[in-house]
Amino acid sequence: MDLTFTPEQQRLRAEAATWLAANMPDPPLASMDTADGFKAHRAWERQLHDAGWAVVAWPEEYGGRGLDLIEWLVFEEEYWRSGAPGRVGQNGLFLLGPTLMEHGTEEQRARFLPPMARADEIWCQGWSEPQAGSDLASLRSTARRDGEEWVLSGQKIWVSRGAFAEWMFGLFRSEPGSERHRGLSFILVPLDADGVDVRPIAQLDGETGFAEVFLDDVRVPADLCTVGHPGDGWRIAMSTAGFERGVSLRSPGRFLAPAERLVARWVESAGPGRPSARDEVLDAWMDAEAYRLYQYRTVSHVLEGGAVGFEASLNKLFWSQMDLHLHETALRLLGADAALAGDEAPDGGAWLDGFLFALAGPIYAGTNQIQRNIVAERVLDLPRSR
């Protein structure tokens, strides 16, 4: 792996930094978990698309620039370093999009990827159910084939951005009598279809970051809306989960940027007079830098024809714990000021918001307990625990 950036990569970095500095939303966008904030974030996504920055590594025919993954990492570093808004289309852009590239038909790619890149259609993920969270294979929602259509019934819960999204992707049991990982299909669902009932779930702050989605005999065209073969949904879903746990959803730039801001804040507010805080800050920055270097190694491996398998679980364990440690360090450094909100809060309250979000890291994208089992059994080849 060559860690020296080429002149083309350096020009891309400078171009991205210049565009972001000139186009940064001012004032910052409201939370995407509110109706107005969601609308503003969608407009930002369209602005990114029109400037060619929405999905730089996608083929041009689908709205991208056709760049490689190293160049995508370079763009991501500049994006997060600039303090640009979170990506409201991330479930589609970074999870379903790569899944359709790998497992979808040409018809599906042509139908769904361009509006996804333009933010004309925002996607949410329908994995969890009331009895199927970490144990996804116990899901109960069903898909019954009726001619050229699927008839969907069941309930999905904890659907991020479900209150405002246009489409949902999820798993459904399509073979009656099947159990666990068998007989599942990966199906795309328009949330404006007859029989769909979306009920927002308010968080502690009152914002509707999640939703329940009830499906009562919802009909969708089978050919267009089935990703992969019917009954092969578990394999497709694990591919999507790999993107979620791996580098696709959690690029190193999003952790390196706050780590650099943490170092700057320590220099400004504490300095050499607090050596213990210095060591904590340094550990947090080193973790982010180590993650960055590991991902450049991983992407180089992929560009040379390699693949990422169950190692994505190791990746998820690392970034979720790193993110939590980074924000815990920031709150200790800030002391009582960490509890402030609004304009009076340090960095506009970004550290407290980041800490609260980081608390969820060990839970979403597959709990860390589940990831440790996967690492033990599939990576280290240890005996199964049950």
Ligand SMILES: Cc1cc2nc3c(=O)[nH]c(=O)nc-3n(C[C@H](O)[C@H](O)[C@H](O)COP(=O)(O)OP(=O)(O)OC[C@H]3O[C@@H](n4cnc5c(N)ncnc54)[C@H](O)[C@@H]3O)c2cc1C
Second form
Amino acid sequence: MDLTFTPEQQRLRAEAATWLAANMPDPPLASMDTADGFKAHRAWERQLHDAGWAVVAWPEEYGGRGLDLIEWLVFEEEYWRSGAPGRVGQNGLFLLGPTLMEHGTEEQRARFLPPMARADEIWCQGWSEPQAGSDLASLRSTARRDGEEWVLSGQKIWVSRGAFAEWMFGLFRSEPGSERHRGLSFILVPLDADGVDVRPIAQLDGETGFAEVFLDDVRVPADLCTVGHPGDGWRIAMSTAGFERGVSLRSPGRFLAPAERLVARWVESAGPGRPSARDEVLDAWMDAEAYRLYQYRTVSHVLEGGAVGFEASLNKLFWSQMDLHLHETALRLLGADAALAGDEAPDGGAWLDGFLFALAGPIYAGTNQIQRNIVAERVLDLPRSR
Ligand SMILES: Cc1cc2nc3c(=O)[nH]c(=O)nc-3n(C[C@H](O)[C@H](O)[C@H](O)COP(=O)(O)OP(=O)(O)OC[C@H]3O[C@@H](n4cnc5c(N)ncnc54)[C@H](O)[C@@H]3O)c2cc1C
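Target state, the form predicted in complex with this ligand; input state, the form predicted on its own:
Now the complete complex, all chains and molecules, led by this one.
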């Protein structure tokens, strides 16, 4: 792996930084977990799309720039360094999008990817159910085939951005009597269809970050809405989970930017009477930099034809713990100021918000306990614990 950036990559970095500096929303957008904030984030996504920055590594025909993954990492570093808003379309752009590129039909790619890139249709993920979180294979929602349609019934929970999104991708038991990972189908669901009832759930900060989605005989066209073959949904979902745990959802730029801001805060605040926290700040920055280098290596490996596989679970463990440590360090450094909100708060309250969200990192995308099981059994080949 060559860590020297080519002149083209450096030009891309400069172009992205210039565009972002000129177009940064001012004042910052309201939370995407509110109706107004969601609208404002959708408008930002469209602005990114129209300028060619929405999905730089997608083919041009679907709204991308046709760049490679190294160039995507470069763009991501500049994106997060500039302080640009979180990506409200991320479940589509970084999870379903790559899944459709790998497993979808040409018709599905042409129908779903361009409006996803333009944020005309925002997607959410409907996997978890009240009795099926870590043990996803025990899900109970069903898909019954009726001619050219699926008839969907059941309940999904913890659907991020479900309160405002247009479409949901989900897993359904489509073969009656099948068990566990067999007989599941990966199905796309329009949330405005008859029989869909979306009920918002407030998260820790009171905003509607989640929804429960109830499905009561919801009809969707089977050909258009099944990703992969009926009954093969588990394999497709595991490929999506690989994107979620691996590099695509959590690019290193996302952690490097706050790590650099933390170092700047420490430089500003260090002095007599202030907590030092020097070693912790250094550790947090080194972790972010190590993650960055590891991802450049992973992406180089993928570009040379390699695959990621179960190492995605190691990745997930690393970024979720790194994010938590980074924000705990920031809160310790800020002391009582960390509890301030609004204009009085350091960095507009971003550290406290970031900490609250980091608490969820060890849970979503598969809990860290489950990731440790996967690493033990599939990466290290240790015997199963039970
Ligand atoms: C911020 C956030 C966003 C989310 N977004 C979505 C979304 O968009 N779509 C969606 O479908 N879901 C989403 N989820 C749900 C998430 O995927 C689940 O919460 C997660 O899979 C855990 O499932 P559970 O909550 O049912 O916990 P459980 O499965 O009940 O687990 C409870 C605890 O027991 C542990 N545990 C369970 N089994 C084992 C085992 N075999 N070995 C060791 N420990 C075990 C778990 O690790 C966990 O600590 C989100 C969750 C959060 C927090």
